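Let's start with one chain on its own, the form predicted on its own, as structure tokens.
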Amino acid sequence: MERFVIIGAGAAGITAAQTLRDFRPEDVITVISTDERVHSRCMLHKYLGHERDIPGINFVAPDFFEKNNIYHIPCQTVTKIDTQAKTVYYGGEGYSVPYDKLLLATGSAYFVPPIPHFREAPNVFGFRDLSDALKIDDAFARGKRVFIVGSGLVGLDAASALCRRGGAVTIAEMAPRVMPLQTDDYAAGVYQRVFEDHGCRFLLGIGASDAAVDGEGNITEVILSDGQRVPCDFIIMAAGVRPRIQLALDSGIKAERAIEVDDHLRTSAPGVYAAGDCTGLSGVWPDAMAQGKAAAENMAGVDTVYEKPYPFKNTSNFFGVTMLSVGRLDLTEGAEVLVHRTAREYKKAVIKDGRLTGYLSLGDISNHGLYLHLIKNGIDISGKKDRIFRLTFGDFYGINEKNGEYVYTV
């Protein structure tokens, strides 16, 4: 009988736990998590907006651990891993769990830049975990003026939730447009207008340089780089995240910007694997689940090679405006850029050397799997450019020259 320990109860950790139980029905599985409850990071804005309660953002059944005979140790932080003795310590090293195979699914954390007072102020929050959402919810009950740093998906998630509740939300973004990694100027303009219609204020191409604080160290005004002063009751940092690697580093497991893994998601320590945001391979929920599944299969003895995901893909839906963004929209030098725009939808394709390198669809994101497939695999579409926005998998059927079968040619 083997002992499996998983650190983290997010998408990667929970998927790994379920996969291990499927393959190893009799072995011991333990999950250690800092949060009390399992929750979907993608649904945090639903809780913050009071559209769902805490049980409503759980992505597994309430009896998941009991039903699968998995030990769950909640509200505990792992402080040390002894990779020689194969032991995990938690609770100030007062408690320990031995393992035969270990999975690090520690996720990522928000980053606070070295702006005066920002790192010390008690009213500066991230928006990555349920604990963050609970703190923001408490702060919002005392003051409705919100300053958000960053207009990416995390920042807009928080903004949309608090706007729905009547917050006075200001969003500062260093780039000249909102969602700079996922949009172009037109799509960004659509999202900016819909947020402004719901009460948001944007400060683009500008950042915070200082802050004014009260007697308790809370930030009461954000001072911008051009001298503007923006009053606020609290701040949400949404301008960047970092993989949680400190535990790995402290335990002698190789990591730099992220925990290093091979194509089987093994770390540098024998019997230790990693999956999810902490690997730096992707920050997308389905990819974290896929990594958790692959890592667990390898831990269970099923040889599984994990193919690295395509890094640039996102879907979003704010105030009923949906968008798909795949690939690199900014790599247009030497490329052909095709645009389709009507009153109801906007589509953009970037084609280079006969291959799709970027695709954006605003308003209609159906058939998105095909466009991701075309970009990820570098498939030649030079003969199909005239109908690039109407493609289906059916366009890639053909006759197999050897046996005459009707098959996909992609």
Ligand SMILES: Cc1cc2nc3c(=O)[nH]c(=O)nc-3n(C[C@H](O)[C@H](O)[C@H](O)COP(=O)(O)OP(=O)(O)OC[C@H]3O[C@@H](n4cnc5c(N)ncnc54)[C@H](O)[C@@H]3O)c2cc1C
Contents of the next structure:
Amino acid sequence: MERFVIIGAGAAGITAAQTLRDFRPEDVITVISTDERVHSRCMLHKYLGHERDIPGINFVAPDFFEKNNIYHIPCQTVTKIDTQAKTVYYGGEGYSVPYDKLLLATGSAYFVPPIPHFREAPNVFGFRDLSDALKIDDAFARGKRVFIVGSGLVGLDAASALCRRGGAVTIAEMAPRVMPLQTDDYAAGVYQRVFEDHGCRFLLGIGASDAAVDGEGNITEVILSDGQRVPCDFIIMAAGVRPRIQLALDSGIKAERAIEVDDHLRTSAPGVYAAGDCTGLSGVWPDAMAQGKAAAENMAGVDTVYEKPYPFKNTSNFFGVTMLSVGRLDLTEGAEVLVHRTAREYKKAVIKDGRLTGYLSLGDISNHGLYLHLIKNGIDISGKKDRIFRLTFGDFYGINEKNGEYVYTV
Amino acid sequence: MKRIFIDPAKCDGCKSCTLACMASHQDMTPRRGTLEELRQVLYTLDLTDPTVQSRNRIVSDGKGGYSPLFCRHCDVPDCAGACMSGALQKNLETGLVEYSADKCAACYMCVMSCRYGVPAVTPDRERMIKCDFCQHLEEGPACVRSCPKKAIEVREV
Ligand SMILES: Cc1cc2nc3c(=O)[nH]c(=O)nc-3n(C[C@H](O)[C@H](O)[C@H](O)COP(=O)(O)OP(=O)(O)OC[C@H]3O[C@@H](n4cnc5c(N)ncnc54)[C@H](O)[C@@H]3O)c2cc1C
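Coords for the form predicted together with the ligand, given the form predicted on its own:
So here's everything in the complex, that chain up top.
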């Protein structure tokens, strides 16, 4: 009998737990998490916007742990791993659990830039864990003037939730447009207007450089780089995340910017694997799940090579405005850029050497999945440029006669 | 598990399957009924209503033939592998990739992740749309029953 321990109950950790149970009906599986309850980060805004309660943002069945006979140790942070004795320590190191195979699925943490007062002020929050959302909820009950740093997906998630609840939201973005990584100027403009229609204010191309604080160290005014002062009740940091690697570093597991893994998701310590955001391989949900699955298979002794994910991919849906953004829209040198615009839709394709390298679609994104596949696999579309915005799988049609599934024919 | 097998050579592009799918899911609620009853629904289908959506599509293959696009309920479904709400799940007993609209957060990572471009979005942008194998019909998928050419059929795999 083997003892499996998983640190983290997010996308990677939970998927790994399920996968291990599928392969190992009898073995002991323990999940330890700082999180009190399993929740999907991608749905935090649904909780913060009071559209759903806490059970409503769980992404597994409420009886997931009991049903799968998995021990869950919630509200506990692992602070040390003895990779020689194969033991993890938590609860001020007063408690320990031995393992034969260990998975680090610690995710990532929000980053607070070194702006005066920002790192210490009690009214500066991240938006990563349910515990963050609970704190914001609390602060919002006391004051509705919200200052958000960063207009990426996380910043906009928080903004959409609080605008919905009548907050006075100001977002500062260093880049000249909203969601700079996923959009182009046109798409960004559409989102900006939608948010403005819901009461949000944007300060673009500008950053916070200082702050005024009250007697308790709470920030009362954010001071921008041009000297403008914006009064606020609290601040949400959404200026990027970093893989959570402290535990690995403290335990002598190789990590620099992220936890280092090989193509089997093994770390430098024997029997220790890593999956999800903490590996720095990607920062999106589907890849965290895929890594959790692959790592668990290897832990269970099923040899699985994990292929590097294609990280440039996202969808967004704010106030009913939907967008799909895949590939690199910013790399247009030596590329052909095609645009299609109607009253309801905006589409853009970046084509280089007969291959699609970027694709953006704003509006009805139905049936758009093949564009990610074309980009990720560098599939030749040179003969199909005239209908680039109307491609379907029919253009690459093939059927696996044995099982009836589809296959790409190129 | 069962899968709808496709013989594109037999398809003549009549789109009966598309209409049958719409009829079977009119008003976004699965409808019970015999094939005859579904046929009756066809007469009242409002094709200008954007919520009357089909889960399958027939596209031209550019050579005079047709390529039926149907959800494969893949053995390893990328849509469910991308789902961050738990709304899309592969049912290991039936093999079907099932969707629970109550759980769905309409993030549309499933739309992005299906390499065959099957999942669609609803006009209100609050749900996704994909084949549910007409589990509400005892006789099986409406599309299959409506195909005059037997270009699609349910087979055990
Ligand atoms: C607001 C927001 C919106 C997002 N929206 C999307 C989206 O729409 N689409 C998308 O694809 N991705 C989205 N993401 C990204 C996605 O949520 C992450 O990629 C995914 O959650 C990564 O999963 P993970 O398991 O690696 O880490 P996480 O889900 O972060 O889980 C980490 C787990 O580790 C635990 N943990 C960490 N350190 C310790 C420790 N020392 N001891 C014990 N437990 C520990 C935590 O408590 C937690 O349970 C979003 C993220 C955020 C924050």
